[in-house]
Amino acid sequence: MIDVNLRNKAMEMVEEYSGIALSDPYYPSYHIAPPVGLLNDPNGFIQWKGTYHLFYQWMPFHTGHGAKFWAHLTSRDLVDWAWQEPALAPDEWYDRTGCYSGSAVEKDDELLLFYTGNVKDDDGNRETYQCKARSEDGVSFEKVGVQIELPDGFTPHFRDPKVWKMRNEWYMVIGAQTEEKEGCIVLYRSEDLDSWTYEGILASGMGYMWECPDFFRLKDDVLLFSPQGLEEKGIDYRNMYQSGYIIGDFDKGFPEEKFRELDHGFEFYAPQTTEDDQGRRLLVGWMGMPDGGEEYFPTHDNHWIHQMTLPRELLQQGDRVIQKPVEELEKLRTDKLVEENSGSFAGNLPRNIELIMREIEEDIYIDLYDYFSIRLEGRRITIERPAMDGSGKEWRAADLVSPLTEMRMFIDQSSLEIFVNDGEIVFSSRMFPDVDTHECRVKGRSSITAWNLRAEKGAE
């Protein structure tokens, strides 16, 4: 059971500061964000006994990283999320500086969590343990203990177990770094989810560390992960870290040359997927970046930082994985604010809207709140905003494979997710326009619709 003192200390933080966090004008209206402190990776995403469960890496005590908890939310429809008791706290010798990322599976009616116990001393020496916890009611979790210790050949950057069932066996992928400082993913196998056999490296290559691996099958096998250490190349990898995938074959391998970024925004990292009872492959990502820069986020002064992406459905189109917002999100729509067939638009828009442009017939330019711009030139879409560290502007870009026909944008108080051509290209980013600036301009012929989206704040 979770250490009561530590849990109470976290809940005291929620009591004391969540009022301030939730009244921050940048606090999202319909995205998941922490009631206090820092949110990072989505963890343990699963539909269990009909209910969706989503956990996340949570630092309740301040807006930086550190000894993480697992916060816990549940939902019946992927739209409204209810806050639950934190599931895991860093209260054992094997996870005392963090219950790091991991995943959930169901076995024998129990909800099982696999996560990384992080142990780091004051000199920065790290130990890492892959651990298990169990729950019978899906609310309170009991730690079972360490299942896997660090094998030879790897540094202690060895974490983020993702477990799934296939061919009547259980498999686990773990993000790792070899002793030669090369990023990779290792594979384990188990018959009973208790004892694990090391099967070797499943994929490796670029960068110095691969975090948060995930494996699933669309038309082909897909390996999803967040590599660190890729160098900027043309229009690619122009943000701190990326998340992407390799379409390959579980038995024949995942060649690193086939790596493609999943999202081209400024903030998209550590995504995790699950399959639901409709057979959909669902994904949630962290709209944030690890390794510093927290001080540049204005929300930091209001005791909270970072948020999740909206839940998305993944599909394979040729040799690409595309992402669509889950259809349940249409429930968020309240009234129609704009319906414009004549072309351009200029006017004020609130920041809890869905903006849809269809029948786009020419190069376009969009300016949102004097802060974020999107332009299409030929097949290239470029997004631009003020750099978070205040050093001028920053931009990212991606090339479409088919002509631009549609753009669907989900705008929240401080975020923007752009789905282009029904999910062929996606850009997920945070944005912090002046709170009183609402002016938006769309240039270029298209039909434009804007929906107001539910305006209550908070996850509940």
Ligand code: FRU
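Same protein, different form: I have the form predicted together with beta-D-fructofuranose (FRU), so give me the form predicted on its own.
What follows is just the one chain, with no partners and no other molecules.
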């Protein structure tokens, strides 16, 4: 069971500072954000006994990184999320400096968590352990202990186990770094989720570290991961780190030259997926970026930082993975604010809206709150905002496969998710315009619809 004193200290922080966080005008209305402190990687995303469970890396004591907990939320519909007690705390010898990222599976009517136990000494030397916890009720978790220790040939940057069942056996992928400082994904196999056999490197060849791996099947096998150390190439790889996928074959391999970025915004990292009882492959990502300027975010003073993306459904079109907002999000709509078919638009809009543009006939330019711009030129979409460190403007871009027909945007106080052509291209970004600025402008021919979205801050 979780250390009561450590849990109580975390909940005391929530009680003392969550009101300040919730009162921040940048705190999201309908996205998942921490009640206090720092949120990063989504963990343990699963639907278990009809309820969606989502855990995340959580530092409750300040807005920096450190010895992370696993925060825990549950939902019946992917829209309304209820806060549960923290599932894991860094309270054992094998995870005392952080219960790092991992995944969840169901076996024998139990909910099992697999995660990385991080241990650092005073000199920064690291040890890493792949660990397991169990729960019979999905609320209280008991740590089972270390399952896998660091194998030969790898540095202690060896973490983020994702577990799944296939061919009547269990498999685990782990993000890793070889002793030659090459990023890779390592594969393990088990018959019982207790004893694990090392199967070797599943994929490698890019950058110096791969984090947060995921494996699933759409029409083909998909390997999802977040590589570090890729060099910028034109409009690609412009973030500090990337998140993307390779469509390949579990038995034949995943060639690194087929890697594609999954999201082209400023803040998107460490996504995790699950399959629900409707057969949908669902994804949630961290709307953040390690070493990506988070120290400049203005929310630190209000005792919180970062948020999740909205849940998305993944589908395969040819050799690409597309992402669609889950249909349940339509429950957020309240009143229709704009229905404009004459073309351009200029007016004030609130910060918790869904904005849909269709029947787009020419190049367009969108300005949101005198802060964030989106422009289409030919088949290239470019987004731009002030750099977080105040050094000027920064931009990201992506090229469409087909002509632009639709752009669907979710704006939530300090975040923007853009789904282009029904999820062909996606941009996820944070934005911090002046809180008193509400003007939005659209130039170009299109039909425009804007919905007000329910503005209830925080999980229940």
